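As structure tokens, one chain now follows by itself in the form predicted on its own.
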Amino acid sequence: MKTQYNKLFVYFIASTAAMGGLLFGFDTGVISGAIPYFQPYFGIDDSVVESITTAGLAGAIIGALFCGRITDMLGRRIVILASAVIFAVGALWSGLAASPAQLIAARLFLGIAIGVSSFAVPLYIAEISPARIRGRLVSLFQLMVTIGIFVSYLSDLFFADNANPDCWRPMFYIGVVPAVILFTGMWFLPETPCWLLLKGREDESRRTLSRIEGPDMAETSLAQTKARIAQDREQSGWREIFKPWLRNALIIAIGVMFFQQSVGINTIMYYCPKIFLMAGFADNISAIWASVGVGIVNVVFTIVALSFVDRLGRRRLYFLGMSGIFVSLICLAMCFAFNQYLGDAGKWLSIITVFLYIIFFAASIGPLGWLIITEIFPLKVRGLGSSIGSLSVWVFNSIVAFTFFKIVKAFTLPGSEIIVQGESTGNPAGAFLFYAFIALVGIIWGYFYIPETKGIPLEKIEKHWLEGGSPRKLKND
């Protein structure tokens, strides 16, 4: 009955924490819907709008780039609930923001949180979890953050009003809701042991895992956690990462992420209802509709990644999916370039397009390179190296979002563009065949860089390295 019990609390400790994922993905979703409605209040064009989008990313840098020292200062806990706060704030501000430059600084600030919480939770849920289900829990992280991307369609949706000018204040406004249960769940939850260890509160340590893994284990466990702290201790951290025979492994990590975000998928994930109404849906709402079908297939598809990863193994999941996002990308763009022609079918094959390149992302590079940049380094810099990883993702991802309608622009050919509830905007045929390109260099790079780490020790991967071993050339003889 103890262990069940455990095992309950175990999950509990983990939800909750997770609500800093879905807080991550509503926040970075919540602006898609909010866009048709701001942008024609505030009266600006959208180069503002790919500023104002940018400006939570460009705070999600902030965050990432100071979260790893201030959360072992402060702790995981804490800095978490600090998190909820900004969470909250941000909602509010960005909600009453009276000017586009106020809602620039309103994204940045709640940004923060965001690069916070991609750090710090999942952090926070592998100290706090048993070994035995560490690689679950944390990838409940993962799972809540499309949920959250999910969830704020849903709440656009419902408050998209066309006849209220003001229908985009509310969308942000309910940010605050789960903000304020984060905060109220993450006020009675415990530090984890690893970092109470490390602050030599030995006796609150040794209680937390009493809790948790039960009192028999908790002593293998804290003697555990002294060993691995040990063992960190003695590594050297930026000077070991720059060797020559981590090379590769850095190349992949920042190479994976590069060609995760450069796909262009935060296009759609950020301007999916705009997309959608340069389709030829008729208004906001239609637009709207369509991008919460976006998040559904985002959801179950990541849900399936999850299935498969350790079945079809990285390489064969990479191509399988890079292939189906160049081949998506494609005819998306074909849609853009004939919707003269397409009439009302158009809009419907764009659909259809957008789904199938959403199913080919989310079920492969999507989870992909989240798992593979916690594979490839050795244990004395994986955290370091994990960390430069995460913090490409939030530069690269800033510079699409920042990008797209520039690229839209740039390459629309005359005579093409599209009409939008009346204005002439430009057509993103030219941008995603700009973004096909990349996935077909993508699938190339990846034959040279991919690694097999499927099955294969980590000790073994590190061995590979040191031994000089080429990427692709790793396997699990």
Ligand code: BGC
The other form holds:
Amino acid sequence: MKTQYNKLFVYFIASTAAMGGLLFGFDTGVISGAIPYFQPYFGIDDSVVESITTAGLAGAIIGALFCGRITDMLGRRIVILASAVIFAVGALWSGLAASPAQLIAARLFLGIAIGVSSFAVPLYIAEISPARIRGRLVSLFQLMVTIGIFVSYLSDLFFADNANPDCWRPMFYIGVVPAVILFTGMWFLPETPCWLLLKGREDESRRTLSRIEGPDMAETSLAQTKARIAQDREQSGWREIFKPWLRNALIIAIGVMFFQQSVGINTIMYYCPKIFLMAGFADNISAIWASVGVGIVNVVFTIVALSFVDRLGRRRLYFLGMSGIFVSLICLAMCFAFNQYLGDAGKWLSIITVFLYIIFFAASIGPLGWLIITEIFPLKVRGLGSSIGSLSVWVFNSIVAFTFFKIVKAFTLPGSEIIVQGESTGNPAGAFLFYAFIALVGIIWGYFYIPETKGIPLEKIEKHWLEGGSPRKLKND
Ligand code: BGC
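Alternate state requested, the form predicted in complex with beta-D-glucopyranose (BGC) (shown: the form predicted on its own):
Up next: the whole complex, starting with the chain shown before.
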């Protein structure tokens, strides 16, 4: 039966959700263009910069960790509204920071909203959208994250001004705008029918479902949701998810996010202009321009991945992407290793290899990671399983962000240091070789653990785990 739904209302939901994704991406990317300005402003070294970046991630871990329970207690809508307020206050606080310690506190606070929105917004969309377009709307959220990163690079570029040492402040302030849009939009949206039912508010749930799907479909959806809630109550999620039959699913969720983060994607996302300065760009503004290029390539190839993922399949896309990541990281390492001999060409070669690296990431393990964690768990533990996956993202992301400059320093051969704006910094060649090695391990790991879930009904995946099948043997026959 073809499901009817209220298009206008659903699109309103989608655009509001888009703001949640956009904010997540914006606050991921904004720091990169601000670093070259607030670092000299405060006169801080790379390790303090790492702490400022990592503070946001630590906040995201706190947000993702507690958000599951709070969204169940207070409702999805209230939590998203609260996150919009935190986004706005965090943006203002970051811009107003009078010391590095205040900036750390502000980023930690704002990070909570990033962690909350990365979990609560897709959950809200998934629960409120009609089944027929649920997949599309949830993946739209991923695309919006990359658009948010791109927008943040653009606004960094807009405010970047070498003559104004305070120019990093408005880069942060501007984050208030999408937060206000998210808050205002969310204010007019209802709570999800699923949560309302969970709280015994059946009439309200029916009313919301009627607005979304029309009165006829509302009764069917209501009955289905009731059945699902009853099934979920039979099993305790935490006890179930650690049972041996789900061990492989858990390893895949944590493993795929480990490799997604440990190939170093966010060293580029957060420190991109800084890396381009190391590669030989003379001033902050041209380095931020190069980052805008990275932002565009990221969005475009995420769109490409969305169209390929159901055609090429997960495994093929994974191996193709990870091999490309491996090769481009080796090339990037070479560009830096031979920096002194390559002269101006080194600068352009390193830009090209960073672009190639982003292309392979955006078209494979970037979106694949998020997709796979929603596919491999049976319904009764799907929410919990995917929240373990997103929590893993933040944990591994923090580790990588916090250790990048330390790894750069540790792996710099004497004599290979690079001079950036008159100061000697480490050489990232060794760090990129290290990430290349992780990509290689990821390819081998993937051979055993990446499942081909393309076109396979989710119940069949559950049956495969119950029968003790290995991830590699999952087939649609
Ligand atoms: C990752 C983020 C990353 C983004 C870049 C996502 O898949 O989870 O950590 O910043 O891709 O586009």
